[in-house]
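The chain below stands alone and is given as C-alpha cells, in the form predicted alone.
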Amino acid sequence: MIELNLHENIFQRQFDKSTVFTNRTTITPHYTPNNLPFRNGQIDAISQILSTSLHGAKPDNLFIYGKVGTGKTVTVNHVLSQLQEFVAHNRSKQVDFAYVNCRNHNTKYKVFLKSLSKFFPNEDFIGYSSAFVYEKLLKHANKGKQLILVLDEVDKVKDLDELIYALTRSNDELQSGGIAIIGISNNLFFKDKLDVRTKSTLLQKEMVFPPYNAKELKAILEERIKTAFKTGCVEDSALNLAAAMAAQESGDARAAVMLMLRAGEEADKSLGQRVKDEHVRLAKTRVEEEVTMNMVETLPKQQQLVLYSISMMTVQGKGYGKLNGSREEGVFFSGDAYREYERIASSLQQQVVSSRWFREYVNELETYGLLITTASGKGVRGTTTLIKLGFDAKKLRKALEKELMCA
C-alpha cells in the first residue's frame, strides 16, 4: 500500500501528474468548434432561409430533426452566431433571436420568459402574467424587428399546441416585423401530435440531419485531437477504432468525442504516454452508459413511457410463457407491453397513444439500440412481436423515473 504524505498538497500531486492532454476542453461534447465538417449543406440551407430576415421579411418556420449527436444544435448556433456578427456590422438590419432549451423551459410561459430575457437582459418579467409577456414579445417585434426563436428539444414543451399556435398566429397581429420559429427535435413524428388547426398555421420547412459515418467521425476526431492532445499522443489505430465504434453504434459525433476523451483519461490513469486501442476499449463501457443515459433524457415523453413500461416489467421479472410451460424472463409479447404502457401512462395522467403509435415508438427505440425486437417462433401460439431491453433495466428505470416523476 502506498502511504500518502499528509504534508504534500493533494492538488499539487494531481497537477504534477503527466497527461496526454494539452487542452482537454476541446475534446468535450460541450465544446463548439469553429469548423463544422460535413454540415456545409445544412449551414447553407439554414442561412438561406434566415437571410430573408435581412430584407425585412419573416423567414419560413423551420423544423430540424435528427438523432442525438448529428450536429443539429451546434449547426444552428453556428449559423446564428454568423447572423449576429453580420447584424452587428449592419445596424440597419432589424433582426434579433433567442435560443431556448425546452427541456429546461418546458411551457409556453417559460419559453416567453426565456426569450424576453434575451431581448431585454436588464429587465425581469418573472411574476407577470402569460398575456403580459406575450404582448411584450409582440411589441418588441412590432418595432419592425424580425425575431427568430430557436426552440431546442421543442417536443418537450407541455402545452406545445398553444405555444406553436400563439407564435404562428402572432404574425397576424403585427403591423411590422415578424416572429419565426426554428424547432429542433430528435423525434421526427412529434408534429403528428399537434392539433390540425395548429399544423395549418405552421407553413414550415423541414430538414433531417443524417448520422455521421466512420470516415466522417474520424475526420471530426482528427480536428479535435490536434488541439486537445499532445502531438503524437494518440495512435492512429486508436483513432480509427474510436471512429468505427461510434459509427457502428449510432453515428453520434458526441459519442465519438466522449469516447476519445475517456480513452485519454484511461491513458492518464495508467500513466501511459500514448492513447492506445486498449484505452479506447476500456473507455467504451463508460461512454456507452453515458451516451445511453443522455439519450434517454432527451427522448420524447411517449417514448420514455414505452421504455419505462418495459424496464419495469423486466425489473419485476416478468416474461412470456411458452407452450411447453417454461418462461422466458425479460422478453415480452408486444400486446402485454402495450397494456403495461397503458397502465403506466394512465397512472401518470399522460395521454395514451394507440397500439399503432406504440409500435412506431418501439421501432424507433430499436434503432437507438434501447430495445430489441424479433418475431415469435416455435413454442409460441400465433405470430406476434417479442420485445426485450437492450440496456440495463435497473439503470433505465432509475433514469426514467427521474424524468417522468419530476416532469
Ligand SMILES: Nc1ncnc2c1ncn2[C@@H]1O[C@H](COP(=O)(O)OP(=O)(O)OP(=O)(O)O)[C@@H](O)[C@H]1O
Given for the second form:
Amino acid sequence: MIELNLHENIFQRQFDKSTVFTNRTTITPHYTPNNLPFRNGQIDAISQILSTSLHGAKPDNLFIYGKVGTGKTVTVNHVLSQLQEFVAHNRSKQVDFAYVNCRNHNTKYKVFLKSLSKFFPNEDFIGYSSAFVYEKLLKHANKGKQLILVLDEVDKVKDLDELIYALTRSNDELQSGGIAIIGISNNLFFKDKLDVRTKSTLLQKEMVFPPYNAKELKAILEERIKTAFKTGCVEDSALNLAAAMAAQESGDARAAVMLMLRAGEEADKSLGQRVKDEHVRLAKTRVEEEVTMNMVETLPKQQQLVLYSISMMTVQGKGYGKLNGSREEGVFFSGDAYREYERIASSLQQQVVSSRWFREYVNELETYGLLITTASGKGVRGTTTLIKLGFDAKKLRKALEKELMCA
Ligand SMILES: Nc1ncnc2c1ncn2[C@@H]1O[C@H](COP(=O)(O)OP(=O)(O)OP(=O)(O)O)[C@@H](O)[C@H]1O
Ligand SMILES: [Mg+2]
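Could you switch over to the form predicted together with the ligand, since the one displayed so far is the form predicted alone?
Full complex below, order starting with the chain above.
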C-alpha cells in the first residue's frame, strides 16, 4: 500500500491554512438568516394578510416591490417557513402554498407546473395540456383549500396578463377554497406595462421595501458576521467601509453580504489574520465584476447584441476620427456602432432592429452603467452621439460570446 504523506496533499494544505471564517455559508447570499433586522414591520404586515387563509377565507392579493437586495425574497421566505411550521402543527388548517421563481419559470404554463409540483410532489405533470394543469390546480383548491401562490420576479413572466387573469378568475369558478397571489418585483416601472384589468386585480394590496441605509447595512452585516467569522477577525473600520460602500451603491444588502464574503476570502488569500479595509476594497472590484457579469447574462438578446458589437469594436482598437485627422480609440459614432451591430446580428442570424430601436437599447444599457454616451462636441462634423463602454471590453466580449454563441 502506498503510504500517503498528508503534508504534501493539496487538500490537506488547503485545510490547514488559517482562515478568518468559522462558517462561511452564513455570509453567502443564498443563506436565510433566522433574524431579519429592519424587516419586522413587513413580516408582520405580510403574515397578517396571509393569516386570513387560516380562517378559511381568501387573503387579498399582495404586490411587493423594492429595489434589488432590499430583502423581499428572504422576508417572504421567512414568513412562508413560519406558515409551513404553523400548518404542520395544525393539520386542520386547509392552507397550501407554492413559491415560484419566475425567472426560471417564465410562462403561465410553467408557473402552473411548478405550483403543482409543490402541491403533488409525487406526480409528474410535464407534457399535460395547459387546460389540464389549470383544472388540476382548481380541483386542488376546490377541496376547500386556500392556495397561496408566491410569484417572485413576477415581471419575468412572458404572458403575465393571462396568468394573473386566469388565477383571479379562477376564484369565480371555485365552489370552495380560493387562490391568492403574492407578486414580487424589483422593477418599479413594471406596473405600467400591465393592462388595466390585471392591475386592478393584482394590486389589491401593495408594499414597498425601502433600500437599507449605511447604519442598517452595518447592523445586518454585524449580525451575520457573528456566525460567519471568527470572533474579532473583522476590523471595525472594514465593516464600516463595507456598509458605506453598499449603501452608496443602492442600499443593497446582497451587495453588502457579497462584499464581506469576498473581503474574507481576500484576507485568507493574503494570509492575514483579520479582514482589513484593503481587503474590502479588493473585494469591491470583484463584486462589481460579478454583478455586472450577472446582469449581462440576463439582458434580452438584442441588448446583448448591441453591447457585444461595441465590445468587439473596442477590443479591435477601433475609434472615431476627428476633423484634425486624429482618432480616439474606444469611442464610436452612434452610426458606426449601429452598422457594426447590423453586421454582427445578421452574421449570427438574429433579427436586426431599426436604428431607432438601437438607440433605445443604447439608452437602456446606459442606465445600467454598461455604456456611456455623450454628444459630440468640437472637432467633429455636425453633432452626433458618441458611445463608449462602461466596463472592461475583453471581459464583456468573453461573457457575451458565451451567451450569444451557445444560445
Ligand atoms: N434584513 C436583513 N437581514 C439580514 N440579511 C438580509 C436582510 N435583508 C436582506 N438580506 C440579505 O441580503 C441578500 C438579498 O436579499 P433578497 O434576496 O431578499 O433581496 P431581494 O429584495 O429579493 O432582491 P432582488 O430584487 O434582487 O431579488 C440575501 O442574502 C439576504 O439574506
Ligand atoms: Mg429576490
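Just so we're on the same page, rigid core means the largest C-alpha set that superposes within 1.5 Å between forms. Source: prediction; values computed, not measured. Numbering follows the first chain given and starts at 1.
Core-superposed comparison between these two forms: CA of residue 306 displaced by 2 Å or more. With the core superposed, residue 336 shows a C-alpha displacement of at least 2 Å between these two forms.
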